[in-house]
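Next up: a single chain in structure tokens, the form predicted alone.
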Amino acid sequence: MKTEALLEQICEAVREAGELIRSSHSVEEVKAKEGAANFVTKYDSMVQKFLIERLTALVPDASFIGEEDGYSEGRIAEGKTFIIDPIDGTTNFICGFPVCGICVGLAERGRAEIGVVYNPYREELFAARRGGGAFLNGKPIKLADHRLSEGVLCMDTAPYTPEIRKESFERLLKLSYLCMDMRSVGSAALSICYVACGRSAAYLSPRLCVWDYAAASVILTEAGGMITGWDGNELGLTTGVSVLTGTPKAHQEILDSKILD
């Protein structure tokens, strides 16, 4: 199958596993995970699961990573991998917040090319192939080239990981002075997308999982956007990293700032 209808194959299973969170009226099995403040619903499982059967009748030969059931122990395949987070913003779910994202990423011999993320409560749905660039509900994205201070900087206050809290809030502290306001939208892949549709100029996150920001990181990049760790090095795809994003301009002033390091 040509990427371009993969794509198309994705986004359709994607908003049907939208359904399955907007279905709901009410929140029932929470338990918590490894790590302060981090849990799991019937809904993360449900819609993983659903997922992977729909994307292995795509692509039968794939593996997959995913944040619930075991797949966190997945490794990327030297073919194609998947790399799913059901519902990337679990607490928000949990609170009625609704802001959330279904998280698709595919990689290929250990680059993602493939990114979708839908927020089922908006009828957002992000997408992007490497090469082919970026929509919003099927519409062309295109980033502007803002400054820090032209725009604001969406942030992670590290939830699961307490001990670097306060380290993190006193980076933020001295970054807000260089942004218009700062904003925790609670959900990773969401506030990526947000740098790729001009909504904010950066976002950082002191410590992210693969499929916390794998397909934003192919949507944000075909935007135009940029993607790195603290320290400005290539990230690949791995688990436990620090994440910087922004327009280009944000991104190095960041960088330049010396703040992260």
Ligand code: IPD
Contents of the next structure:
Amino acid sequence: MKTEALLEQICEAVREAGELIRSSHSVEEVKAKEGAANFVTKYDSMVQKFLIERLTALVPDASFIGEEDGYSEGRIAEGKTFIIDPIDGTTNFICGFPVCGICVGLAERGRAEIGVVYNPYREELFAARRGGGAFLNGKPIKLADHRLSEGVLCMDTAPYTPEIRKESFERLLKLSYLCMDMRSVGSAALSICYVACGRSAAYLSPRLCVWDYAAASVILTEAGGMITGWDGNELGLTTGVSVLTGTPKAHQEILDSKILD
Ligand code: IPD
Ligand code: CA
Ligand code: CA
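Previous: the form predicted alone; requested now: the form predicted in complex with the ligand:
After this comes the whole thing, all chains and molecules, with the earlier chain placed first.
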């Protein structure tokens, strides 16, 4: 199947998965996972299972990395690997805060080639394939190259590793004086997509897993944005990394400020 057609099919599967989230009435059976304040619900598993079935039918020889149910240890294969976060923003989901993203990335030979991130509550679907541009609900998105002082800075707290929070907040305090204001969306993937569509100038997190950012990274770079580690180096597709994203200008300003060194 051609990449363009495959992207369409992935978008369809992700939209259908969104229905599972929208039709959830109460979030019973919240289970704790490894780390602080790290939870999983039956919907995380349900959405991941649904996606694995649908995506296997589309690309039978693909491997899977997913956040839930034993898929997190998977490796990026030489061939095709789907990277799934069934609900990015589980804490929001549990609290009834209507902001979360269903994320599907497709990597080939270690590079993310396709990315789809869907917020089922706002029915906003971000999609991109490498070299094919980025889209929000079918309309092309290209970011305006805002400076940090011209936009908001989104951040995450690394909720599951509280031991790094103090240091991280000290850096964030310094950065807060360089931007219009700070925001915390509660979904890393959507935060990255918000940079892509111009809602924020930059986003950073001290610690993300590959399923948090793989899909969104394609959307961001296709929209003209930057994604690196806090050291400014290329990220690759790995887990447990600090992530800095932004418009080219805001990304460079943050690196130049040396606040993340
Ligand atoms: C989390 C969200 C959150 C970020 C955490 C992620 P999850 O994903 O993206 O915004 O701060 O680091 O783990 O656990 O809800 O899929
Ligand atoms: Ca996540
Ligand atoms: Ca998740």
